[in-house]
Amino acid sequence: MINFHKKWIKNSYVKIKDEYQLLDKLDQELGDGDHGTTIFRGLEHAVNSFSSIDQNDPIHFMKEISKTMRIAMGGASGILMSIFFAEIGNLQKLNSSILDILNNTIIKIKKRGNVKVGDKSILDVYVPIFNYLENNNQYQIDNIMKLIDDSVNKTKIMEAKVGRAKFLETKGVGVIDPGALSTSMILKEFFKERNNEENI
């Protein structure tokens, strides 16, 4: 299984090296103007903390994944986009489904972050997924990257309620969310690695 997390943390980390000169773009219209350097800080370190992580437990291997993105982060994106990074330790270990890990993810983000659905922020990628496989027991591949690609686009249309683009005079309203097209570039490779390994 730690496999699995190394070859999914790696290949969003491949992803977003290639993509954060576009996330910075669209967080300098609406944030820092960093938040594709800081996604991409904060793999980087993951990635090259493999080695000196045990690697003998999913949940402990994941849990210190999470706690050095969120310091090489820093700030609100550090804690909010670690979440899910935590939460993906329990796959398949104490009979975690994705379904118990999505759910989880959003507890944390409303609760941390003081969001909900509609707000123009990560929550707006992760509620459809779980919505959708809440609802679809079977599930294609396409499918799912179709539905993530939609609910980024959804963004663009949102006022923003949370984050520095709230103070904007047109709150964000035409500029997709950074944090949620980066979010959607992991989970992406998430379940396309998923999609592997089930193929296998």
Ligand SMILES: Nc1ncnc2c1ncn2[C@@H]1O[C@H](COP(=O)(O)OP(=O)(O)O)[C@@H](O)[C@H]1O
The other form holds:
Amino acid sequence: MINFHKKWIKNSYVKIKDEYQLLDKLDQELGDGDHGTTIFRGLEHAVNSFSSIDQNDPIHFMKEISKTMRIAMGGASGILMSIFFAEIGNLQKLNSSILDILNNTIIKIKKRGNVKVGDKSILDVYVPIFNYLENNNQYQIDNIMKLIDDSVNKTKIMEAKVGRAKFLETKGVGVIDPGALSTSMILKEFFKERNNEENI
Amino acid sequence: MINFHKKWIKNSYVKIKDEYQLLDKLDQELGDGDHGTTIFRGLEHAVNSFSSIDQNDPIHFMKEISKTMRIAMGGASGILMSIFFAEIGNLQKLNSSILDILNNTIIKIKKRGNVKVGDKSILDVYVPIFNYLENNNQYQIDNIMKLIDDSVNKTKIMEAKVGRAKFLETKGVGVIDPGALSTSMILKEFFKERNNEENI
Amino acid sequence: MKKIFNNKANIVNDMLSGYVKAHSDRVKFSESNQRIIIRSKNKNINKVPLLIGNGSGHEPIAVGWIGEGLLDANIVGDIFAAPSGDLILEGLKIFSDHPGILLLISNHSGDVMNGEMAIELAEEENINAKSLIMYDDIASAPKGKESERRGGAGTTFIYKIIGALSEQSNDLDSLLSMGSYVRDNTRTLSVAISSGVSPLSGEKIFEIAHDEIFIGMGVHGESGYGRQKLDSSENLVSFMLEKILDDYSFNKGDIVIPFVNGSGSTTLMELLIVYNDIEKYLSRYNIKTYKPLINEYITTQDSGGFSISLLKTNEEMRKLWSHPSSAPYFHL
Amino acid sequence: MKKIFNNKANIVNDMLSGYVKAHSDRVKFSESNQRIIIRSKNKNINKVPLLIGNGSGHEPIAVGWIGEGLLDANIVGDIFAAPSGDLILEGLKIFSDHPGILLLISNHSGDVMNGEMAIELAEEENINAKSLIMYDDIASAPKGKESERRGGAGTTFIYKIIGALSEQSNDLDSLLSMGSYVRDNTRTLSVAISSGVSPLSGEKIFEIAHDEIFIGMGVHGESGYGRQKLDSSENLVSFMLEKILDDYSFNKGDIVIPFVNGSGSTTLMELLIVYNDIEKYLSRYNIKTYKPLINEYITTQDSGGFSISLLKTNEEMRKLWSHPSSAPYFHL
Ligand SMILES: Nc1ncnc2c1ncn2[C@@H]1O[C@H](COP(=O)(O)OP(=O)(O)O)[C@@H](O)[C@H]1O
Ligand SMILES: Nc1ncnc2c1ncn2[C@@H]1O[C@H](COP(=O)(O)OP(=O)(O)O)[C@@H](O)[C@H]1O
Ligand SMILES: [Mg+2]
Ligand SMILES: [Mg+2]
Ligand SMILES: [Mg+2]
Ligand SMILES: [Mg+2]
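Take the protein just shown as the form predicted alone and give its structure as the form predicted in complex with the ligand.
Every component of the complex follows; first up is the chain already shown.
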């Protein structure tokens, strides 16, 4: 399993490396302009830490990855985005359900972030997927991809209730939430890699 | 005589009021961009102080004017340009010679400013007029005007040896010295007014 | 971007290294982590230490305020990013032998989440650490919702006053109660005039027209009361103090401590002119002033602008405010 | 121009009025003239007072440096204009009962002419006043012509060291000789990165391309070693210190006081990074450092840039340097 985790993290890192400037730009409109740089820094540290973590226990491995990211990122996104990484350690087999993992992630983000669905945040990506998977035992990769993209796009019209954007005149309406976009990239890499490995 | 002095100062003030931005611009290229503002401030204070100075003795009157200007202006130009104003108190009659006054002005500027002819400064306006008047008992107002303008223009090609311009890469070559230009304006107003009154 | 640094990724480390070298008589790195700066000479083991974690890029706060009579440690985040709870916990652990530890938290999303996480983790390890959430910026939430307001420059009053109090061996709860008392008597309003450049992106942090100013903008460009045309110091000060006096009962006879904080590129010349107008305004209401603070303390790089903070004081606060501190960058 | 003030003509008066109100425990207007700021509590009549006249717009120097252990009075000129000799004389007269008076003069055309005039007028009135001309900027005149150099940020060492010495009842000549000794052991080099805006014209003070810096530029944009491309802190510091070490014999084992002065909009973050590179450079030559000064002290409005000054010290200088001062805006 740890090879899967590593591949997924690596792929996410490569993706974010390509896109971090776009994420910074969105955060420049909604916050302090560093979200891309921040998540890029987090994933870079994660990838570089692989060799120094014991690779026998996925739970332990992903806890360490999560902590590495949290420390490297700091800020609002570090503590919240690292939650999913810690939870994913519980994915013991490729075909095991991801529902519990998403559920725990969502509970923890809600609690730590004092945030609800519709507040224009990373939560607005996790929750629609959780709902979909709860209602569909089987899923088509294309549907998931589309759902994730749709969820991100919906944050565009939301008024921010959390994070720095809530203090804007516009409440951020008209701009995609950078945290939601980066989260979507990481989730898409997750489902893509899972799909690849299942197809091998 | 004091009415003459007052008229001349007033006219100089009006002239500088029109031109101080040009003088600032020149000083922006050669120094700290304040020469116009500075001489304008000096003349404004001078004009406003007329009523509070005893008007019986031209020497006393112009000493006070000179001091007022020096205090209001400060900087390099205040102390140097006020010298001529103090000296001019010695002009007791309209038709008395101005040679001594210019001579004393030049001596004092040279000493205080540690400056020579050709150093790109106000001195480069006073000295040519002094030389001309020393050699011409009678003068044509038009010749004087032209001489003054020519003297100012010659400062354009000079390398600055004094003031802030001497620290420039270019030594100020290519730009007219603002102090020379403002001095020329004041001197021209002097000769013009003298000419007017003689013609009455 | 015209900033002087070496490698972008090392800005914070290089800065801290310069700071610690320059002021080694008063501050040093903690043994465990070079993102934790502590006093060279530790506080007496019976006293309660004061800590804060915060993002960099706003110097001298808070790293410059470590010293006797002020902070015991600063946990330093990356530029514009609160440090993680893990790192803050490491800071708290240094002082686990003290009778209690007070963690100050300025009310910003990232700071609060990471601070609270650190306090929870400390509890699990039986460390007696408590936190105080600081807020003062009246533009960020309406009257009645004070606890939703952002932490602004007025939090400085808390640092300084309980920093002095903590040297008198007071227990954690007295510090907490004085801290919240100071907070509740503080009001801040800021004005942004021009944007600084982010060392991360090399871009302006926010946009503002050449003849506009922005009242109530947060340190990273978050909005407040909206845009206005540039005006005289006198009118600007009147507008700002009116808002502040509307928000809290500063009354005739009160003695307030004013703090005029420059955001980065606004000159001391301007800050002193602003202060002159503050004095004039307050004296019209018969409000007296005590030992004001006027300078750049909480900056956002080279942003232009300033904030006005007022603390309504009692005698004890004033005594603690003027108590000496050895911090390298805090000076009354 | 995005600056906060009221009437342009009153900028200096309003600023001084704010300053004196804010710090009335330490400074006040002289009775005769509101352009002369003196200590609230006069220096002992047997000691030699220290004065300086200088143009405004460069705050906190020198008006912020009035206090015990530092200056006794500052005669304040208009923006970028030295005060007239008449005004300086008025300042000197306040102290005519003291055994002697020392007038500091930073080597700039206007400052020197007006200062010398004041000294001459004082002599005529039998006041025992002497002046010390201060220079340190190696970019403004070559080695061997030191006395033609401009006064730069390194003149700070003189203010502080003889300010402390003057509290020890030393006579005028000892102050003069220590002052010139400090001057002769000081070297400064500056770099301009971006131009501030003049409050007089509302225009940039000088022009500089977006990727260029200027080594050795004077505070008003006067030139020095010429333009270069923007470079890393490390390379810039190496370049500057090489010039400084070429100019004067700073040697292995010497203890120097470094001063990194910010010009206005360069952040403390950057100044500390620069300091880190200075320490690294000097340690390669086994030159030791003592209590550096790092902050904005001599500014040119919101200009970007900094200067590096080094003073080669002996024990006495170091003791005087670290002697406490009560000035509102000078802090080690
Ligand atoms: N309270 C919160 N709950 C959920 N998500 C949040 C919260 N606060 C911030 N975020 C997310 O964090 C993102 C910003 O991350 P980042 O820019 O890295 O942090 P910071 O605001 O500290 O600079 C936002 O786009 C939003 O998705
Ligand atoms: N040493 C000097 N001797 C003669 N003239 C001088 C000297 N220094 C400066 N000036 C004159 O003063 C002018 C600048 O005046 P101003 O800008 O008002 O003063 P400052 O340089 O103090 O800002 C120069 O253009 C030059 O003509
Ligand atoms: Mg951000
Ligand atoms: Mg000038
Ligand atoms: Mg951030
Ligand atoms: Mg000037």
